[in-house]
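We begin with a single chain expressed as structure tokens, specifically the form predicted alone.
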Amino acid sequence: MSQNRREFLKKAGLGALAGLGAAAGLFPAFALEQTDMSSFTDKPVPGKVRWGMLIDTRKCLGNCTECIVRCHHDHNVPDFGKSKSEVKWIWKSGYENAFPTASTQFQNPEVLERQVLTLCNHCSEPPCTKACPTEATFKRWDGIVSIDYHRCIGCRFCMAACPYGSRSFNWEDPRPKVKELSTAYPTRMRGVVEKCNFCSERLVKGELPACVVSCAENALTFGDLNKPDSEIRKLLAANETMQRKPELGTLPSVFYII
């Protein structure tokens, strides 16, 4: 591994994973539309990780969809088009759809017209995990909300419980609709739910999520929210940020700079 790559992973809080292949951890509780830094752990505790993402909407402009294309290719997301059967892991939403409870009074018109990247928020208090009767969807030791496709019975209770619309259901067999098969991630079957997994299959190899590395504008920052000197924590401390529907108390791990 090159020195530059080691430094890059270290800034993101991925240094331990680069050497060990995996990390275990916990997740502190915090929420507020404006990030409250006092709720983070001041002293990092070895082995306690909470992965998070920061999206700078000032850099994510125009019609670029490179991160979406890369994510959907790597994870064999089927392309059913804009239909009832649409499956998506990461997508762009209008500002008011992404932040329906945020005040738009006297907001800059340019901001209101932005297309905002949206995905699973990997909440610290995920309502989806409480709704699942088979525990097919669960919160991992590192804060990632994951799905065991073999345990999913297709009841879609998790979809009803998710307030962000971040889950998709395979109404049809998804495999024939995968444009170019990737060996990086397994395909799914008809009758199961799927969503963003923060590229957990890449994290165990010490690699950043596919959407992060594919963004030419460096609009996405990923790292350990429990590590005060990680790049994401530094950016959260230096910028006013937002979360989606923070009043619900789900404590999202995805933040936005507007």
Given for the second form:
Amino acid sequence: MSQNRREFLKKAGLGALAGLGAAAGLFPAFALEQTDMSSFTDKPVPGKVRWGMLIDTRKCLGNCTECIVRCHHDHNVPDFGKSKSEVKWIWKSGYENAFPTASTQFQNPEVLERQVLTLCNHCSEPPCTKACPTEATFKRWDGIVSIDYHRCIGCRFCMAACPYGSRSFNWEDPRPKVKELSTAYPTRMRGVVEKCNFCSERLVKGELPACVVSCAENALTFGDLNKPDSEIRKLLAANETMQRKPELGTLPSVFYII
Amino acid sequence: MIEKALKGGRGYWTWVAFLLVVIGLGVTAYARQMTIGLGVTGMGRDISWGVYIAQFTFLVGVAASAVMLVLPYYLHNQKAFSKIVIVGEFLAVSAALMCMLFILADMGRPDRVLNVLLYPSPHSMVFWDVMVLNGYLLLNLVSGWAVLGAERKGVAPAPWVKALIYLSIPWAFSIHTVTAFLFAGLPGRHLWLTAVLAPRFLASAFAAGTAILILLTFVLKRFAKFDAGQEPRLKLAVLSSYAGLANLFFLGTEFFTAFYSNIPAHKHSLQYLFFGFEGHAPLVPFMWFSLITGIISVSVLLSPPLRRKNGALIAACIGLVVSIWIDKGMGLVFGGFVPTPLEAIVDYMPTATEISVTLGIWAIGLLVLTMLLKTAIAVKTQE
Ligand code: SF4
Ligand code: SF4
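Having seen the form predicted alone, could you give me the form predicted in complex with the partner chain?
Following is the full complex, with the preceding chain placed first.
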């Protein structure tokens, strides 16, 4: 096992303390998974880890939707079949839609026609969490912007506040619209907001996000942005990359190689 | 005192019955929304707020405008307003109540509304809005009621009532400022992301709210034989015209900044609203109607000979209210979502259910206002 992988597992495992691990310890009968507490020596330190993703749009080409299908299946994302009530966690947008303020004049037409993966940026300065009146959406210690579906009042301020259109609302009961039920992640109820969670349910188990592992082209790199020798940081240093709407100061944790 | 609201003639009860029917329709529509979800509205992933939030925004302004009577009467001793201060306070109470009902109607999980208080989040403008709106409703209800009670007994109101009234003056400004901050602090929504939004909200509120007060005095004169007199009406008309002028001026500055700077993101929403954008122009006729009606109404209110004529005054007040209702109760909220963060143009059309709920809430507000004013007038005329 490489040093990187071991580091990853250790940090990801820390999430277990805050999440499922704690529940497993408190209610053995409902334990989803046994967690070996002895492997955790440190308490999670807010801001120490910052999960991020790098999307290589040169590798992610064509009409491939492998990661989208996998994510939406794993997370029980409903399909309402109409754009008005659409719920989506990760999807493809036109280059100019994803980067409306990027330079497009006389740009390489191949680039302009690219379909770019878009998802929640897990912003380091998220306007959505600031707008939320109940702390139902919040930034975790590891930089993931999460939603408590049991606290959300469905006011949709976070949707108005997100400058990336990353959030979806359950306009109707989503459960009947889930095609094939997955046991990997709970379903949601009507009237709450949802979005990509960087697969926090997989990170606690030391697994990489579903989209990352499902991509045959290895177009997605996931890792700790705060660790200078992580693979994602090396790639960020070695390539020309972009964030979406960097001028807004939200500090997205999702980066793109164009 | 409230028992006075239960004594009334045929006309009064017909009006109450009519409101009850509309409320019934609204409740039925809301029941449908509660069973199926907010999917029964025209809102969607891209236009995620609609008429509910737009009505809320408009009505916060109406609530705030009570200060246009309270301030001159209590701070500048303008005796002309003595008969109708209470009208302003009770209008504020019913408008604030409607605001809260609209927020509730807009919520995906109204069953969890108390979470706002259980997990207070000072970083969220909604938290402050809920605080100031509730506070404002209570301030106006308690002070209005106490002054009325004292008047019935023929004694001076207790000193603490004065304190509450003075407090309600800055409070009125706060409710509409915080409401503007709900919008003005969101990055990436360029129609809202402007420092002039709060001043513009206050100006349009004082214009429309004051016009509603003038109209109310005419209604009371006609149907309740309660005449506030010409003097306060004309004073209000002047206030309304200046506020309306300020509102038009602020709108002009928005246009200048957007179009002179020529920054696309700043222009898009205004283009969508006033000229159409990429072939989508659903609101264009409304916005122009609003602008032209607004200019004409403000001109009439500004002209002393014209505003002295009751017919012209009534028409101008109606025009101003409609103009600002379109601007704030439609354009501002819907237009702010276009284009979407992913540069899509999506049109919004409210559904029948949504409109029924909206009418129902308006009817609840009018019913509360009717009963409060009925009581107030019964006390004032010693019935
Ligand atoms: S992309 Fe949007 S939803 Fe995600 S963290 Fe940033 S502001 Fe929040
Ligand atoms: S919709 Fe839910 S998560 Fe979003 S701001 Fe409202 S309470 Fe918070």
